[in-house]
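In the block that follows, a single chain appears as structure tokens, in the form predicted alone.
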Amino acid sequence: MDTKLNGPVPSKPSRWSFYLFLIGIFIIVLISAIYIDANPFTFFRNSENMFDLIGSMFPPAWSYIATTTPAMLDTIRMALLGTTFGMILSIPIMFLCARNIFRIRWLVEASRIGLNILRTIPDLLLAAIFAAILGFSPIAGIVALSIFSIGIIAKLSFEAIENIDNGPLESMTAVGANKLQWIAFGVVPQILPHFVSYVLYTFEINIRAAAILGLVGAGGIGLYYDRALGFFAYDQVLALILYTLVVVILIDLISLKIREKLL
């Protein structure tokens, strides 16, 4: 160990543990690829088919956009309603999941388990289930997106609640504030900007999700995706992809500006 005027200089830590970690990750990925027969050369062997498909997409069927605009508007409405209902239902759940709000251990753990169950179910599976229950209509997509939104908003929000400054809460407790006052004036002002940001983020995700829910009969632009793919009309598929891309980019930009104002 080298010595300096101000005392000994600690030796540089070994990087072997980091290298072993990388090797371990590589081995796990390699074994996983072998186990599921994920051969990367398959991509190159089928590259001719890929280029043929891409070639059949051009030029895009721009006239198809006018036909699908009502369905695109339905997709945006589905995402908006699904996010709104999910936001409302997330409010009690996020407080129940926060350990610094409710001290009853079994209640918090039960709430978290329920939230994890919601987050486990894919949005497409939810849409397929509710399409079978409610019929092939946008209402099935709205219900599916509402449940999907709860998983995102409540998860991110209760983590934000657990990281708030407890000083105001302790002061309110000292002067005799009840639980509702405690939450309304001590917790909500601290998490509100983050909560709104999470809602906007979820809305962005739901726009993308709503665009494909029609593949399982839940309405929206996905019905036209399914129809175009079924008839191998890849020029229409490309037009729908570009249309969806423009809508998503516009919504992302608007959402970003709103979040910048809040945070």
Given for the second form:
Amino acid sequence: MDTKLNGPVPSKPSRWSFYLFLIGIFIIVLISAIYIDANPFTFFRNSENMFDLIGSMFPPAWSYIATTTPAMLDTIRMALLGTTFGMILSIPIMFLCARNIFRIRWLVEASRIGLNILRTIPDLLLAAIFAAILGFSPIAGIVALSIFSIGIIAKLSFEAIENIDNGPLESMTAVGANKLQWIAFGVVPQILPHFVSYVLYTFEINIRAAAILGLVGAGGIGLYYDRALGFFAYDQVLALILYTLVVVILIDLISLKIREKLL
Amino acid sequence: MNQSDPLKKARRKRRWKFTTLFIILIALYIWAFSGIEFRGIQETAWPVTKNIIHGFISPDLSFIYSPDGEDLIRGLLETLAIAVVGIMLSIIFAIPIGLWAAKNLSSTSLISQSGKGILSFFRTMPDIILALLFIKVVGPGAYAGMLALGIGAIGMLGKLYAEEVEAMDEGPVESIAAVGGNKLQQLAFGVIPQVLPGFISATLYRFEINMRSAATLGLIGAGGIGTPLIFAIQGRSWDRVGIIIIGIVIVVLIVDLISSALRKRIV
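Since the one above is the form predicted alone, can you give the form predicted together with its partner chain too?
Full complex below, order starting with the chain above.
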């Protein structure tokens, strides 16, 4: 037959490695599930607990919203101030981490490693530590959120800095600008919209984070979550969840509108 | 003059905009600062800070491994296990919901919109609150933490999946439809092969977040390394806090490195 002109048909690539990969993942998940005693039957056996719980949430204790409004405002303040301080602190760090600003290699790499280490520490953990240092107050939450914000803002911003257009920088160097002028007129105008957008994005994250920081004693609405859960007052818990939800969505919407205008 | 008039107008308008924005910001900050009552830093702040720093410099190495009972390695393994099983649970739910929410797969926008609604509902639930609820169902421990992470991640993962599907090339699906493939075949041979790398990348990204969340779930009693950590913080044994945080940082860094290397290879 003429179809054999081009020699034998190439055999299908082996799918063994793919299957092995799937089996490997399955085994890892299975071992992990056994390790943490994640027996699906426990869940279904106790699922009536869940329905009881959901039942006791209704109707939500709407009056609790008025009681907790000062704490909710505290939460927003914490997020706002935390984001602001984080923003200020992240400005020098993001320039240090960008490869195209400072040509001192070891300094850039060291800052990046430092930033990566900072980013691994979860917000709630920072809050727990600062609550121990500064006492149970919103101040602890603000400090924790500031440090947490540095990780996000600096990381996103230095990547934006590395992606800027080199043209203006080269022309400025050509006419003899010094480093500070170079940054102020060559780099900043290019990254400013991105930077503001990242700050707003961080603010959105921080509102969510600030709402739960109170669970470890760092002020804000989380204190009331702790209290309501401690008293098994699930109708209050639901009221809090819905309240937080509305605030988060509102702030997200405002922030999204501003960000759309910026970029 | 006539030429520069609109320019001037635009400039004036811009200046107005900036002034209003500036005033709003100032008002916002006055409101924020006046609301925070600053009672001075408590006297214990400095000694505690010193103790914490000391704890990090000389961490409690005996906590790394002890043959019986709680230790760092077991706690970290449990955290890893919570994140792994949690991500599996999210994948199982997020794939169908993500496909459901993708605009280009549904015939009417009503279908995809309802899917998107479900996803944003899941996205607004904080992991920690979910954990508190699941603790009531299955009792305190890693299982509750795993369920919280698993359910909590559906929203984000489903959204990322849906975006991936919406960005795909319609060509292969159309050609399969043209040669008579049914909906299921279109999905299996037209959609899935295209979006698989994106799905894996999104999943790995979420896994990195899961690792961090899993480390904090223990702070409220949902298992993992956070449980011994909160006890150590409450008991002011800072050398133990030091070793636990060092452990968390190392494990999260390793997971991030592996995950980002994998993501670079895939995409």
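Numbering follows the first chain given and starts at 1. We call the rigid core the largest set of C-alpha positions that still match within 1.5 Å between the two forms. The structure presented is a predicted model; accordingly, all values stated were derived computationally and were not measured.
- Superposing C-alpha atoms between these two forms reveals a rigid-body rotation of the smaller part against the larger of 16 degrees.
- In this core superposition, Leu20 moves its Cα by 8.1 Å between these two forms.
- Here the rigid core is superposed, and Thr42 then shows its C-alpha moved by 4.5 angstrom between these two forms.
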